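Encoded as structure tokens, the following chain is the form predicted alone, with no partner shown.
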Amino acid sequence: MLSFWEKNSLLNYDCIIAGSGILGLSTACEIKENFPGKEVLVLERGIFPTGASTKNAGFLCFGSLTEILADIKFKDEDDAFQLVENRWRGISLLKQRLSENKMGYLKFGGYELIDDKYLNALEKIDYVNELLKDIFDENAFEIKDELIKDFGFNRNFVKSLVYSPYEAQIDTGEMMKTLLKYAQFLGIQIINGCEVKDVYKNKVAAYHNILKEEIEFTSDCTIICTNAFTNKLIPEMNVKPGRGQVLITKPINDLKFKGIFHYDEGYYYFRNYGKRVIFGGGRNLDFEGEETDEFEQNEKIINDLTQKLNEIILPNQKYEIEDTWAGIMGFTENKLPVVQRVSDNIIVAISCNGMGIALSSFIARQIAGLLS
């Protein structure tokens, strides 16, 4: 059972957050940053974040070219308008509060891959570019085909690279340690191996693992920040886990790229971190077995990665694959981020459809917006 001292001080908050993501832990310290009188506390289930923070490629990306126009033809322009303005927005935040260098942030640019699928597409760049000019300085794509022979692309399947300069790569796990670090700065309590089981009206009920029993948690206002496992607290939320597979090479030494990469609709994504690569996606392949939230190893989906490396991005190269992992994000089918009042005492944050980098800010932004 508690003792007299963890009830009389360590079971009441003015705000409560489940998760300890970056969204969560942006969320914790945009409210604090803005309402520094709060007790604010984090709850997380696992040693670290459990879904898709520590465990993604570490792109700040706003979307590709092929990305943009399947989001306009799956809604209509002024939705990808907003997907891109929040995602690039969310950047800036981020920015903002962690210093780049406490990041391992590089500015190398982004890139995609066209293959004959996608060569439609360049027809298409001015009119992208002229929907995203209220957002960027300057053009968001370019053609800079001249580079494909220069990062040793197979030719005979990359057709064309389109070229972004505003797009950057980051230590994902220097990021989330710097965040965590600045949370902790500001006062923000987080607890780990602590999973909330139910959140009702003022309450939190956790599950203490060493006690084997269920504790109560108080809270004027608790922020739901689980993303693809939102729906064990909060079942009518509509969000669905999406598994990515992720691979990394050992260093090799003629590597000749650098930058972050995009391919098929986004659905393939990869970047140099030194001298390796690390890959990931083709979540397309398998939709249906990737739906879950279990961190499993789809050997389909590795062998599939594995063979574009052989074949295209690192043809007549030597590599060794060193490690392999796999994040849960959350999908709606809107592709829409959700931040939702359900009660007076709850909000939901869900979905940033894999673009939880891009996006956590901002979102922590419209949570503490809903607090004022």
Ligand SMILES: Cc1cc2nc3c(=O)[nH]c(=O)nc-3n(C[C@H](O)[C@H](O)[C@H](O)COP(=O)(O)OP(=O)(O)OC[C@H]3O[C@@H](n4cnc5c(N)ncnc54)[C@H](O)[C@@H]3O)c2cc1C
Contents of the next structure:
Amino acid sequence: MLSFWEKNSLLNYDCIIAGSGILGLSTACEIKENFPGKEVLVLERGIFPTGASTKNAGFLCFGSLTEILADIKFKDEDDAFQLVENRWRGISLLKQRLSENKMGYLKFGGYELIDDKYLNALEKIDYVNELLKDIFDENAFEIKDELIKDFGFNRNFVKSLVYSPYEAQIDTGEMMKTLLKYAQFLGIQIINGCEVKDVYKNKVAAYHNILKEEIEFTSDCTIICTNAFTNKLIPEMNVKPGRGQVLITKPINDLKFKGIFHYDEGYYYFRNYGKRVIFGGGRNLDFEGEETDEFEQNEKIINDLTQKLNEIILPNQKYEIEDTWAGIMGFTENKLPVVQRVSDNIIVAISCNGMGIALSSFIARQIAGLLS
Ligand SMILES: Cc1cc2nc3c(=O)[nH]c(=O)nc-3n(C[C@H](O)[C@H](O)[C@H](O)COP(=O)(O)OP(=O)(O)OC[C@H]3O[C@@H](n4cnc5c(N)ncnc54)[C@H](O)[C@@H]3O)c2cc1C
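Alright, leaving the form predicted alone aside, put up the form predicted together with this ligand.
Time for the whole complex; same chain goes first.
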């Protein structure tokens, strides 16, 4: 059972956030920056944040050419524009909060590999540049085919290369470590190993592993930032998990490229990390199998990634794969983020989908706006 002291001092907060991924932590920081007097608690079920934020590829991107064209087709021009603008704002807010050199920020730009299937996208570059002209100073995209050979890609496959000077890369681990430290510096309390079991009115229920009993925190406002795992707490949110597989090579002596690279509407992505290559994606090969919140490896996808690495990205180059891992994203039906007040005391914010590193600081600002 809890002591008088615990009940008196450790259970009551102005604001409780479930989930310490980039969205939960950015939201906590945004609240504390705006309302320094508020007592803010973050409850995280894992020893570390354990969803997508410590598992991703570290792209600071706003959408490749084919991805934006797909967004325009399946949503509309306004939504597609808004999404790019929000990601761009989010990147700028993240850089304001954490200095560039504390998150391994490197601006080598971004590229999209265009194969036969997407050649007609090139005709639409001017149209997309025009659509995005109010966001970026200059053209967001330009063709740089001369680099295909320099980068060592398979020219039978890569027919064109679309470059964006606005994209960058970060060191995901350093970014999350810095964000955790910054949150603690602001006086935000973070409890790890504490799975939120239920939220209702101004109560947040969690299981105390040592005492083997449920305990209840109270909070004027509870914010659920549990991404792919949100349905367990708020079933009506209809967030679907989507697993992402990633591999990393050992350092490659003569690695020929630097930057972040997209392919196939963003379903595949790779980058350099120093002299290593990080390569992920392939969810579209097994949508059903990857609609899971289990952090396991999908052999079929890892084999496909390895084959693409051999044949397209590093043909005729010697390399070894050092490690593989998986992370879990959360997807809403229309793939747009959601910030929703589900009751007087409870806000749910979810699903930055595949670009939460870019979007989360912007969404966090929207959430804090609801509190004022
Ligand atoms: C393989 C992969 C590659 C990606 N690459 C990129 C990229 O390059 N660029 C980019 O912008 N985005 C990328 N993303 C997406 C990005 O990582 C996510 O959009 C972002 O991290 C989502 O942050 P979040 O805080 O909303 O969710 P998460 O990071 O998933 O955080 C949710 C947290 O809630 C915790 N939690 C869940 N349930 C409970 C509970 N009941 N009680 C307490 N805690 C709970 C989890 O343990 C977790 O720590 C990638 C994602 C993956 C998986």
